[in-house]
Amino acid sequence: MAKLLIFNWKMNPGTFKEAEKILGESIILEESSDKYEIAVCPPSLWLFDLSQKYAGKITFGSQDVFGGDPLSGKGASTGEISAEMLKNSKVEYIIVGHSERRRYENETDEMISKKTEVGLKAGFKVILCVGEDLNTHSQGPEAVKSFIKDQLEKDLENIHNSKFIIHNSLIVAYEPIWAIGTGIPENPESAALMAKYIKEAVGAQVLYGGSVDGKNIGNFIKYEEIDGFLIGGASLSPAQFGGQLN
C-alpha cells in the first residue's frame, strides 16, 4: 500500500499566487513516485479555487469541518464550513482534532467526536489527530498509551460500528504535542510502536506527525507500522522530500 502524505499548510501562505506555486511543487512531487499518495490541505480561503482549477492533478483535504448536520450547506454558524460545501469543493480528506485547534480554539473531545462522525457519514476520509503533551510523555510509554487510549475512546464515541474502518475512511494521526513545530520529532522506533498500539486499539491506518521534514522522514519511512505522515511547516517546501520518496 502506498504511504499517505497529508500536507497541512495551516494558515499559509499569504497569497493565492504563493499557494499555486507550492501546489505546483506538490504535484510534481507526487508525479515523481508511485509509492506515495499526497493530499494537500490549504487554508479554506484558497481551497475552493485550487481544488476547482487543479481537480484531478492532486488530492485535496480540508483543515476542519463544521460539526453539525453533515448534509446541510446552510445555517447560522458564522465562519464555519459545512461538509456539503467541502463535497462541492472536491475535497476527499478532512483533518479533525489537531492539537492547535484543541489548544487555541478550545475544541473539546465532544466537539471532535461530532466532527469525526459528520465527516465519516458524509463520505470523507477523516484524519483524527491524537497526541500527548510533554508532561505525559515524560512519564513513559505506558502513560502515553493510557492517554492516547482515553483520547481515542472519547473522540470516537459517536462511531458505533466498524464500517468506516473497514473502508479505510478513518485514519488516525499520532502527533505528540511536544514535537509539533519544535523541530524535535519523536524517536522513529517509539513512533512506530505507538502506531502499532493505535492500530491494535482501533484498527485504522496510522500516520505520524510532529516536526517531519525532508531531512528526517527517511528515518520513519522504513517502519511498516507507519502508514504515512501528517506534515505541517515542511509541506510549504515540498521539493525537500524529493530525494527521500523515490
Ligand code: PGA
Second form
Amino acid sequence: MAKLLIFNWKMNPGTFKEAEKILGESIILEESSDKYEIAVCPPSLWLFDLSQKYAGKITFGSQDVFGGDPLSGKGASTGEISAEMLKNSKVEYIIVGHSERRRYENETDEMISKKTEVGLKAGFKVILCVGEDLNTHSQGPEAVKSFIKDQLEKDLENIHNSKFIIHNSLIVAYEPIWAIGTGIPENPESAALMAKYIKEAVGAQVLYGGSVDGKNIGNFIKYEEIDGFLIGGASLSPAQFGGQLN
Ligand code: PGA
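The structure above corresponds to the form predicted on its own; please give the structure of the form predicted in complex with the named molecule next.
Below is the whole assembly, all chains and molecules, this chain first.
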C-alpha cells in the first residue's frame, strides 16, 4: 500500500501566491513517486481556491473542523468551518486534535471526540493526532503507551461502537509533542513500536509526525508499521523530499 504523506502547512504561507508555489512543488513531488500519496493541508483561507484550481492533481485536507452545535453545517459559530462546507470543496482528509490546538486553543478530548465523529460521519478520512509530552516520555515506553491508550479512548469515545468507520476512515498520527517543530524526531524504532501498539489498539492506519524532513525520512520509511508521515515545517519546502521517496 502507498505510504501517506500529510503536508500540514499550519499557519503558512502568508500569501496565496506563495501557497501556489509550494503547492506546485508538492505536485511535482507527488508525480515523481507512485509509492506515496500526498495530501496537502493549507490554511482554510487558501484551501478552497487551491482545491478548486488543482483538483485532480493532488489531494487536499483541512487542518480542523467544527465539532460543536449546531452540527447542521451552518449557524452562529464565529470563525468556524463545518464539515458540510468542507464537503463542498474538494477535501478528503481532516486533521483533528493536533497538539497545537490542544495546547493553544484549549481543545479538550471531549471536543476532539466530537470533531472525530463529525468528520467520519460526513465521509472524510480523519487524521486524529495523539502524542505524549516530554515528562511522560521521560518515564519510559510503558508510561507512553498508557498515556496514548487513555488519549485514544477519550478521543474515540463517540465512535467506539462504529468499528466499520474506524477501520476504513480513521488514521491516527502519533506525534510526540516534544518532537514537533524541535528538529529532534523520535528514534525510528521507538516510533515504529508505538505505531504497532496503536494499530493493534484501534485497527487504524498510523502515521508518525514530529520533525520529519528530507534528511531523516529515509530512516523511518523502512518500518512497515508506519503507514506514512504528518509533516509540518518541512512540507513548506517539499523539494527536499525529492529522491527520498522511491
Ligand atoms: P513538524 O510538525 O514536522 O514541523 O515537526 C509536525 C506536525 O505538527 O504535524
